[in-house]
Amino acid sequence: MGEKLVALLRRPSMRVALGVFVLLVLGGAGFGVWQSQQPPPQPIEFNHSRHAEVGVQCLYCHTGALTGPTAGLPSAEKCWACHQQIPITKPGQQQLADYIASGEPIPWVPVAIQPDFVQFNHRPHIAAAVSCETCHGDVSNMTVAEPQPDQNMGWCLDCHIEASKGNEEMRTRLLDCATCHY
């Protein structure tokens, strides 16, 4: 069996076929990783940098981060509280006005999604004075919120280890698997 495989691999056409196969697999994997890091299309083109520029704080729109596990996405009414005072000059503003007029919620698409086996709670991070930028990147310089490619278990554990330096009880609690996997 091994001799047949070696004889087969000595044929130039088989080497080319194997090389093409490997390139296709690697290309497909690379494309999958790239695509998973692209921000999803949103129903309204929301410019985070413009809102940060005028002083809107993250927690004004994402109030759930103060009180519970998810930061939440702003309702049309939350957006309209400010935008009803601004002349409608851009397509996104008109789309917002249309959502308000129809009474339909804005179907925002979440960007920072964790796997089902991870339970992330914003509240203890806010209480520990972890800034939003620590996990979400510099959203104030993003036109569209982008997934952060380095968010993984090792990255979280590194942060938990750093946060608990010198406090063995905190370290034990922050590195317990049940802290994030329950």
The other form holds:
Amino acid sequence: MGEKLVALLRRPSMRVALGVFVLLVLGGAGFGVWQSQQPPPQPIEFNHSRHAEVGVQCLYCHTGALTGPTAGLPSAEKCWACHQQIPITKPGQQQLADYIASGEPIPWVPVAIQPDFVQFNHRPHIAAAVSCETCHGDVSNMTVAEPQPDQNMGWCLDCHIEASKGNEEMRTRLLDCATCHY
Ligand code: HEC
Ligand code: HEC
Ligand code: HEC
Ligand code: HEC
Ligand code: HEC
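Can you give me the structure for the form predicted in complex with heme C, which would complement the form predicted alone we have just seen?
To see the whole picture, the full complex is given below, headed by that same chain.
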């Protein structure tokens, strides 16, 4: 199997194909960088700073971060538990009421997202007291969540090296490819 693959890779046509593949991947990465710096339009301009001002905690809405890989988004019903008691004065509040009336889920657009082959898990980070802001920026002063630039493999590894503080066992575990790719 291995030998066959090597023989295949030696064929000039395969090298051209590989070259094209690499160019496509690099081109895609360039596009990704451009794209990842624009906050995408959201179905409701949900205002993070307003909710921080009235004292709603990040984990109240993104509960999953404490217990598992994904932080999760609140359901429209969770928004409505508060908002059914709040007079509608802003267009976003009317939009929310319309989603509740129609029974449709709110189609939020992902902002903080890694490729499928990366296994990120919130739980160990929250357990180690890494703050949301360290990775997501100053969300309490944002309206819709803004993407953070350069959150690549080097970003993960740099912090993992720092977090292991010279502890060899921990460093090996946190830098092991299988910790993030499996
Ligand atoms: C160590 C960095 C780090 C910390 C700390 C962190 N996050 Fe994340 N967060 C990420 C990464 C990376 C992703 C993308 C994960 C993916 O696509 O698999 C993400 C994704 C998300 C998402 C969207 C996807 C999902 O998981 O539902 C939300 C919401 C989120 N984070 C909220 C939070 C909140 C709230 C906190 C604090 C309680 C927090 N994060 C702490 C790195 C972090
Ligand atoms: C814990 C209670 C609570 C939850 C949960 C909650 N809100 Fe709010 N929200 C408030 C309060 C309080 C205000 C301020 C009301 C005001 O200024 O009239 C507010 C304000 C708003 C506004 C107006 C923002 C502005 O620009 O001033 C919108 C839009 C809104 N919320 C949408 C949502 C959506 C969508 C969700 C669910 C994702 C949600 N809220 C969840 C309490 C909550
Ligand atoms: C009242 C509920 C609520 C609170 C409180 C809240 N969020 Fe959010 N968060 C949302 C909603 C709704 C979205 C989807 C809209 C958007 O991306 O702006 C979101 C999106 C996000 C995203 C991007 C998620 C994705 O799908 O990529 C991150 C990261 C995030 N929030 C972090 C935080 C942090 C950090 C805090 C605390 C400072 C916080 N949130 C407080 C409701 C909330
Ligand atoms: C700001 C610092 C920081 C950043 C950035 C960061 N991490 Fe971590 N990560 C930690 C800390 C601290 C731990 C917990 C270490 C411990 O106590 O075992 C951890 C643990 C983990 C674990 C659990 C490892 C295990 O087996 O226990 C995974 C998986 C992980 N991180 C993936 C990632 C990925 C993927 C990224 C980038 C997308 C990332 N981390 C970015 C600090 C960070
Ligand atoms: C702490 C988490 C973490 C560890 C450990 C880690 N990676 Fe990654 N890796 C990532 C993230 C996040 C990405 C996606 C972002 C990017 O492309 O830089 C990635 C991307 C990649 C890619 C795709 C590169 C590209 O440009 O698209 C390859 C290949 C890869 N990793 C191989 C490895 C190998 C081999 C190891 C072990 C030596 C390893 N990774 C260890 C987090 C990690």
